[in-house]
Amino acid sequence: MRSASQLKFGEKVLIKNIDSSHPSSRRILEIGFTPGQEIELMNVSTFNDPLAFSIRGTLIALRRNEADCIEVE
């Protein structure tokens, strides 16, 4: 399994699944990170946390531990 937190800068992938056992999974689904959506890692901060993803035409920053529950293809 590969998570969104493991992406390299500029890499585009499709979301495969969201780990529902993660405490932030509901919030992540509500802000648009749903299976089948394409995401791209747009920016990584100086200390590698947070990560900025482009999804549905907008830029959303997630903490690395939140991005861990997003399984990608």
Second form
Amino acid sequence: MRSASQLKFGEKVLIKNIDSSHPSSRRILEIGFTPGQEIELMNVSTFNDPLAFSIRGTLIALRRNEADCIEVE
Amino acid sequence: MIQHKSSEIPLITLVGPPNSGKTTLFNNLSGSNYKTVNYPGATVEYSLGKLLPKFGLKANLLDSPGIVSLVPNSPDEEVSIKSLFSHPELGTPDIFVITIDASQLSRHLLLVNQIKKCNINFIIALTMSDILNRKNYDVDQVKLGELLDCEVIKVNGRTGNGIPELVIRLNKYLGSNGIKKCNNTKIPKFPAEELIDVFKKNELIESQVIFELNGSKLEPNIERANRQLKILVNQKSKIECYKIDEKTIRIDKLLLHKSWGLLFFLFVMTLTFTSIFWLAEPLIVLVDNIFGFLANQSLKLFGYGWFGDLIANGVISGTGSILVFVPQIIILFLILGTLEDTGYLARGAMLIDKPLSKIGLNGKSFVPMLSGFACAIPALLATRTIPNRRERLLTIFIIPLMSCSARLPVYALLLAFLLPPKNSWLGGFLLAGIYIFSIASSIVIASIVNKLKNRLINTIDNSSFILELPAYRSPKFRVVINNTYISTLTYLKKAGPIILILSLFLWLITTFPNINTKIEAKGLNQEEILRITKTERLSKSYAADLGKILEPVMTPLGMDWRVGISLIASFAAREVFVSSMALIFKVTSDENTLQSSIVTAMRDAKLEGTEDYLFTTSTIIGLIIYFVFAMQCLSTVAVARKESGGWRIPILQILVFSTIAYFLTFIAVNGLRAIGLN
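Form predicted on its own done, so how does the form predicted together with the partner chain look?
In what comes next, the whole complex appears, and the chain from above leads the way.
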């Protein structure tokens, strides 16, 4: 199972599941990362963390460990 | 404070997700006629205004913090969400106006879904539909209203379109036949499992209300037909308007570049930082001169007795020491506000998050820390944007270590002593060295405090960094200027009274009880009499008594009670150190500049009762180190108490920073002497 933190630049994938055991999982869902949505890795900060994804027409920056709880296809 | 709980004037609260155009709508409705209210919880101060008279509706209008959902993420957020529904000062609002970005419907409708279940009246203000139009799409507000079973009004913050209509609807609600105030509003539980279904429902609503504008092209577009067919067949299929602005993607390719992104950010911040100093410098001199002039005039007006002295050296100089920071604060907020409004500051937080998280801070700590270089007071207030309580407290803890502008005159004086005259480039070099030293020490201290974790800062919280990066746009200067005005006013209100009271107190203890000094006035001119009177007063004042108690503390540092008094005096504001030194070492600023005449007097000063010079290279370096660390500002203590919600943090700051300051000064002075550098 791949997570969003393992995406390559420009790769568009669908979200499969959000790991509900992660403490940030609820906020991640609320901000729009729901299963079935398409995401794309847009930018990576200098130390490979945080990552910026495009989701639902906007850019959201997440820490790498938070992107880990987004399982993708 | 304001009491509206039982007021006849209705209260309208603007609610909405971050970046949904809430504040723009607020400015459109209330003009610039508002005051700030302290919003409980983890947010900056929020504006409370009245609807502009031209709308013909009397109502109070509250701008609230941007929220994604009604489910709080932290204890601070819980307080701010609860007070949306029942504000401790303003009571329950009569109606919410929920701002929703038309190009972000599926995300922003989540909040509408939740508010619908709370038994409170609301109207939806649909913003940013002009952005949709530019992408050749539009939104059907009537249909959206039907689907959501509520009023939906399209508004445009830039042109003002739709705003009169919004007010008419509000008037209908709040007018003479008004709706009943909801008394039993409550926030139900929103289980996480339902979130996915809510989003699915919202996506369905979105696909029904967003439609493509046909424009002028009438010929059939096969691609478009296919796409629409797909939408009909498969509701999940994305709508073409859901594309990030091309311009933003292109700019981010450069500004968020993996290697240079951070370098560029640090460059922008260095530029910001230096311009705070260069641009503010002439204004600071101006403020200084104005208050110097006023003090002189009032002495002439009220005479040279104790009353004239109180007005000149207590009230006027005290006010001056508050206002002297205003130019820097204004410039800082103008620059930061502009950067924020363009969308760059959010990216800066992203770029700096990783290094800061290593020492227990957050990307969102950066802006407060940068503000700390102008003044710690606005910096402490700015920490309210950090959602995680632990990281917020740690940020509050280290802000006093940022080299605030009040230290600048102190460093300038001490460096002027160390350096041969007319060697200003070396001075600038050393000053930069002091700043780098203070940044490095604050990193070390932050990481040590972070290691001690729960012993010092007693909160564990899920550390998180989730931040929307808004599309780049040109800044709206009216908003930036308004915010700067509010921040400056906040600084004056928070720090002003404390600094003024302390200045008056210091005047009192340096003047009394020996108010009527008897001196040999024969053959001396007015100015000399004045100077000797002042010095005479000081040497027998309460402050001198206090200073002599401090003598045993100062001796190990190679200094005597006179420096001790100046250090006590500088608790009002650090730069008071300079004027206090001037007072103690009998300086008048007739021909030379104040600074050089103090330096001359300092060079001649001997340790009391000995033939040794008081100020030497080692004691001056010791004093610089002292000022880098010491928690030498009582206004900061007061604001830190308020912002951290208790005495724990400020008391720790005083203990930790003062101990570090004292011991490092001790080590520096005696160490330098040991290696022969007197």
